[in-house]
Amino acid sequence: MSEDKRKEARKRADRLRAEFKEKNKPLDWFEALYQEADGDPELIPWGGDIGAGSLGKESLKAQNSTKQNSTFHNPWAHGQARLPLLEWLDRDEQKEWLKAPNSKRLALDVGCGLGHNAVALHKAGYQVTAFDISETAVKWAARNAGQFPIEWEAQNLLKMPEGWSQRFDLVSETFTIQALYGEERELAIKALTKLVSPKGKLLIICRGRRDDEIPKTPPLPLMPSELDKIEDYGFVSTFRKEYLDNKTPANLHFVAEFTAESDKE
């Protein structure tokens, strides 16, 4: 993806975000963005078509050569599952936990976009449900990844189906909450916790900022204090890592794993 195209995609997203915030419809800009893209994945800032070899372990092995210590070469690359997710899926602790006693573990991919992370979860061994608030995005993802047995849904995180309550062994959220503000953001984080089964895991991968740092432009990176509050909903923090991308200046990111207590509400 050219830098000019990336800038165009970012400007388009910023414009729509502002327009729908003014209309007091802060979540509707996602659908408008996918509709305006009209089938061009490069007009989705986090998009890119699903291509052969761009997802799962093959991608991880290829990209491992670009990692230096805790700094990833390009976790924002277009058309692939996010590198931090691939790394988390490749951890020995995760592989061992994935071995469910009688059946595949159920995973929910939150804000699935064009489906890259959902496919990575499937390839890792999960039975995957993926949803996005944008119906256009969900249809696009299902078309891109039709060869994989993934359940695609158009849903709003703030209005989850009752049948999804405490259903999933893993709830994976990547770069979604950071696009929300104010009350919607707080409600969304709480909604995530209600989807995780007892002893299940909640995984959040996001742009990060220090608690005393004021962001200059959207998205609104998460603070450590926001992640810490998840423990108030009956979770224990079981893994956290921070890293920098390759931009100038570099952007801070967090990978945070929480495990639900068996008696969580």
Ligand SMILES: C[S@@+](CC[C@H](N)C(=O)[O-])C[C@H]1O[C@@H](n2cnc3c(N)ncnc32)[C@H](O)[C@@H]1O
Second form
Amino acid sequence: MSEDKRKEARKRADRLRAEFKEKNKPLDWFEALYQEADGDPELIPWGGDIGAGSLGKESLKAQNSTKQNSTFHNPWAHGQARLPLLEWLDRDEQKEWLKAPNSKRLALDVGCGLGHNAVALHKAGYQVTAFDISETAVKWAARNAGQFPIEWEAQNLLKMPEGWSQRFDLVSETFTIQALYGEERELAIKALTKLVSPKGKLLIICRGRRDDEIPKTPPLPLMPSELDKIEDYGFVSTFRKEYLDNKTPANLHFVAEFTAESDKE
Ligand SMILES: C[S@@+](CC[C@H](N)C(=O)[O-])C[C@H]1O[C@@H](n2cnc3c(N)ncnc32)[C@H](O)[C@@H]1O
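Output the form predicted in complex with the named molecule next; the form predicted alone has already been displayed.
Starting with the chain above, the whole complex follows.
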């Protein structure tokens, strides 16, 4: 992505976020942004080139050397799955867990955007449903990744279909909660926990900040205390990792995996 396009994409996002906040419709700017981009992924700030949410040099080297990722790149002119997700999927514990049952594990990709992470989950071996609040994004993702048997849906995390309650072995969210504020954010975290099956996993990959740190610009990185609260919904924290990306100054990221207790509500 060129630096000019990147700046333009951020400016559009800032303008639309403010415009819809003013209208008291804080979730509607996502659809407006995808519509305005008119099929150009470079006008989506999280369209996903190496700079967007990518990590340090060592990790990039690992990324470039994974077979999964090099094949994954082919159908996309721009964008890629989030590296922390690829690394998490590549962990031995994860691979063991994935192949334990006879049938395929069901994964839900929350706020799927242009679909890169959903494709990575599919390639790792999950049966994937991916959704986004933006109908335009979902159609775009489905078009881009049409060769993969992924179910794409336009849905709002805050109004999940009843049939999705406790349905998914893995609920994976990357960079979505951090885009939400106030009441929507709290409700969204709670909504994520409802989707996970007993003994299933919730994976959160996000920008992070220390509890006493005041963020300057959107997104609003998650605090460890926000992640810790997830245990109150019947989960145990089973993996936590911190990353710094390769920007100056570097941004902190968290990868947080929680496992649902067998009797969670
Ligand atoms: C910052 S983007 C991240 C996209 C993608 N997960 C990634 O890693 O690149 C946040 C995404 O969440 C979607 N989103 C925001 N609020 C949502 C909600 N309440 N329900 C479903 N999707 C939502 C937005 O439309 C956007 O595509």
